[in-house]
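Coming up is one lone chain in structure tokens, specifically the form predicted on its own.
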Amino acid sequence: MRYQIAAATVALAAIGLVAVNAPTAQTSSTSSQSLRVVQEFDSIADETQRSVALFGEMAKVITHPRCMNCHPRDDTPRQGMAMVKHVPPVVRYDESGFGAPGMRCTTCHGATNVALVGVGGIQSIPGHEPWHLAPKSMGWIGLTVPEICAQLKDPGRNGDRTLADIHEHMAEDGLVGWGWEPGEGREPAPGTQAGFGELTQAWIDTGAHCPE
């Protein structure tokens, strides 16, 4: 049992964990950013400009490490606020993003977060059912906000999702929601999932325009 916990300390220094020798993130009860509510954009008379501004607010969540760490453009998940490569090395393996045989995501990540006390500086192991990477076609790391926006709307790269599907994913998906409940030792995504969903719907309602 002691060996398994020690192994998990290393193997589960995964997406969002406070890794040994890495800067300590804020706890899950705080965030470095907040989200503006939809009504704060009503003063922008031009609908296209309002849509662009709404996506800019959404980008606070999309570009936060809680999201970006799960959306690499290569085959390696990232971890922590510094978005360093997963330790130990793991790979996407296939488009499902659940990892290679013998080193599946579920080898270490369970259905819920697990708190740890005094184990190598790591305060908790992230968990959710399911736990996996986003498809490679939806990799965001290294892209600009306009590029992410264009990719998000492209059915050829977003899993053939409609704008309604995108809203459902943003507003209701449990793995997305984990970003606001990431466990001890991790900074949550800005705002709330409900607020993020409202911004997403307002962006869609105003034409789903992207920044240039």
Partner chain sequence: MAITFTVNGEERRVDVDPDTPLLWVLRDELRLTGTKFGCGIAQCGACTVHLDGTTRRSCVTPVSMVEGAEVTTIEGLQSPEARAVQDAWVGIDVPQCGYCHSGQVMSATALLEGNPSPSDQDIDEAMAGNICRCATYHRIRQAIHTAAKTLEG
Contents of the next structure:
Amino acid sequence: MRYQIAAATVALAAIGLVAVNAPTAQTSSTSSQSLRVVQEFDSIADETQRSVALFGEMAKVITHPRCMNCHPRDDTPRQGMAMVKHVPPVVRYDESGFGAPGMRCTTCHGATNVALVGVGGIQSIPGHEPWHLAPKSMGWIGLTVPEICAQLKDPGRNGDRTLADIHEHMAEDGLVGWGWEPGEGREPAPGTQAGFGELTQAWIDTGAHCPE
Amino acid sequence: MTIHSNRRAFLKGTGAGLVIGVMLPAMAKAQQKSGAMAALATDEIVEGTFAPNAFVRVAPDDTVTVLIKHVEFGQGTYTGLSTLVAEEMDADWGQMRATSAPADVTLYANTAFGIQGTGGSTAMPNSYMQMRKAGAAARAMLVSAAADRFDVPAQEITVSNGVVSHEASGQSARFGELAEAASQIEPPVDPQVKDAKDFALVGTDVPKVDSRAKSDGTAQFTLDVYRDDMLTAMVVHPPKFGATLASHDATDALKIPGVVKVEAVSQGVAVYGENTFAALKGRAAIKAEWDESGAETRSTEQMMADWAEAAEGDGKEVTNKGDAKAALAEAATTHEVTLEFPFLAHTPMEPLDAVVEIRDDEAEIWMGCQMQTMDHGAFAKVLGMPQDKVTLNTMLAGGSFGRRATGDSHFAVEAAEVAKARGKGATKLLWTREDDIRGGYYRPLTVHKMKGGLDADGAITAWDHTIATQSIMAGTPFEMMMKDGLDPTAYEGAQELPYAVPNHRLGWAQMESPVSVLWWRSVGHTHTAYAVETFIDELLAKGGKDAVEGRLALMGEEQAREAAVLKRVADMAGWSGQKGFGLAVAKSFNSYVAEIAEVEDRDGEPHIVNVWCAVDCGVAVNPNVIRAQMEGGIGYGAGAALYDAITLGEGGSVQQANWDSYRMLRIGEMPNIEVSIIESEADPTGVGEPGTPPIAPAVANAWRTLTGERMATLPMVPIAQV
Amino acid sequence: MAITFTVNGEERRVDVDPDTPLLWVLRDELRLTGTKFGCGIAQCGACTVHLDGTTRRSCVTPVSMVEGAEVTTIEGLQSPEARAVQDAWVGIDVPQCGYCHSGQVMSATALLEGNPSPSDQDIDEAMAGNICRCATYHRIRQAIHTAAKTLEG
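Pass me the form predicted together with its partner chain as well; I've looked at the form predicted on its own already.
Expanding to the full complex; the earlier chain stays at the top.
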């Protein structure tokens, strides 16, 4: 048998986060990683270094498959911890990222997660209103952490968002929040959305510096 | 809702062989929304219907219904067999209707098997003369009745488009008008069938009888049968092959609203719900303990290693021509390959299902039944009823690909046990997709070891081949078809090569496992065609020969039909040995198919762009159906070769659960396909399976020319880690 | 729990477990059997219906989700696009076993309702969620093109 090399390992290695033991089991309801709180970075005296370190912590969330899977740079969402191409092969279709006529994201994904009963494989179908891909310009898969950081700050690629808008997206957006409530059988993103929001704010407050 | 309530009366015979009755079918509403199109029959009874034999019914409303003894699961047998009857009757295609014959081996045996059943691509071949004679008999009786009515000699009567005419006197009558009178005519003993040159419908693309009903949701499958007070049952099956139920706790399941009953059966634990969802929830709440002492605990990797080791030996002798080992030793060049084929599930669209209704002293069953005689017997035995008290209605089946033809009738047994444990009333047993994928009856895991030798001129001198695989037939009623301990389904297609190789040895290493195995569309050819056709391709390449010319040079007069399809397909594809083009030819089920695949490398995975296919299946009764079967056979074979494996993990549990982990070919992966049918007057041969064997080796050969990489392990695309 | 929604233009009220997938409500309660069960996890599309005008896999749609919504099944298809699709299906005998084709027709209809002249790629994208084990894909593509041409008039 030939098995696929876990795509997650490749992807995470590619972005500089070496997660060689990327978990493939999808049964845990807690994240395989914890998320540090802002205060844990207080000991870094240099503000720029602190900012960079805070982004490094944020990247644990950003590069988690729960977030990355819907931030592809191509037209195909990914799924699972191994970040394999979504099956069935739904596509972005247009910039709105809601899928093609006849096969929308909403053809399968509803307003809430739906637990499946009495089956042996997938335990739930994830859902949220709305449910769609991030725009292509905000695609992350295959980018390094510094590249993601630069993209996040670039109004030409981030949907013309200010840093305050980015904080709001990270801290308040419901679809982002789904990453911590992903439904049965799916590992949530590390920490909490509130903690992630605080890290984002602290990163902004320290000058929003990017790692190199 | 009652479905087919009159079916028994409709179909029941009164005599042995010929059924001429008073209570007979008719299709009063048969015109339906499709207008004057051939269609599926309804089951209404109209008096005065003419029933010349077990297969043909002519109703006063002019509809002609053909009783089809084979299950219709997509291969087009309803249309094909109806065409033969219409042809011989000189009926109008629009007046034709088709429906399933009842389970009755005395009337409806497959003449290739001796029992009623469908398989081995035999529906058309075994029915060809039978259905033509049935139609010819009906025509002769209608003509006799008309001769009486018109008071003219029968020889002066002509029949065309369902109208019986006497030109000289200007008299005519439609079939329906003659139905009652024709019922009084003695059936001819040996009715004369047409000369092939006079065929009007055979050889044309008559529209299929079931396309409309299958496009508007009205076609009725087993899943669609609902009976009053019916319960839906699901069974908790063992987690490993060979495990048995030790104990279970139904406490939680029985608390779920709608769950009415839980019973242990020999296959596991049956949960009965007032509706499907209750059964699903109830089943999920069962706690079961299993005895795994007799279970398969090896992983696929371990099994592959065991099989590969066995394939290093010679196995039981199947073919021994010349002296392959000596020739190998003397060869100028040798070539060796080990090919690994995984277990494959059939996964027909409609999961296995059946409805069993137990009444006071009889039972009625609805099922997309493929082996009626065996399943009928199994139902009767488990239910403890004489077979004539058990009515088995064969429903349209949502695909099979071999899955519904089991020697042990395991699904019939399970359905009967589950129904019996419930008692009087109707019970629908439904397998979910997970039951299907994890439920065994797989295409056997197989390893081929092949050694070839070439002389200094590049001519093939030796072919030494061992196949390690489980027997499909051993331990089942089909074992009687084995001779000298050999199961031909293990090696068919590799036993005799279509190529002149002076020294050829084939052996079979019979492997054992509690994993149940079964025929999977084209059976042994699923792996033997791959082995033979990729190996010959590589040997020819080693000898510096073109894949087409090299094959043709090794074919003799006996391979004229193989050579013809090969030449035809090479012409169609404009073959010049292009990179990315690969071909294969295989004879299976007495049909000859050659295919050329054009393959691209897409991110390291093969993508099949085009397939050209030439087929020789004798008389092409319905070319459109034949093309459809080739297209479907190619898609089915390609999907499995590219993407599919059922694997057992450490401890022996199946790692796939549903179509998320057992990947299906989807529309974007379907190649364009062009099919050409060789003109022939030979009796028709099978088309349901023969399209499948050549596609995988054609793709592998194309990939090798494109990338230099041999596909020695299937599937071609690595399966996702599970 | 009672749930009211519109099916094929008719208001229907069902009293079922609110988690029951719409698929089983349509089939077991309303006896609309054209919508099929294939996988139960939104992989195959055999259970496709139209929900408020777009395709929806009824096997992963709790019936509570369709309270007040409009559902169309194969039995209720009436649009010109639907008729063109079904006629094209019959015209080249697309179905083999036929079990998946209610779902295929639902998806193809939604495609043409949203995109009257689809390319091969558009068709592949729209139909990617509908599995056909008989592999009638080749003809599905052809029939959708035919239907689109018919609608052009």
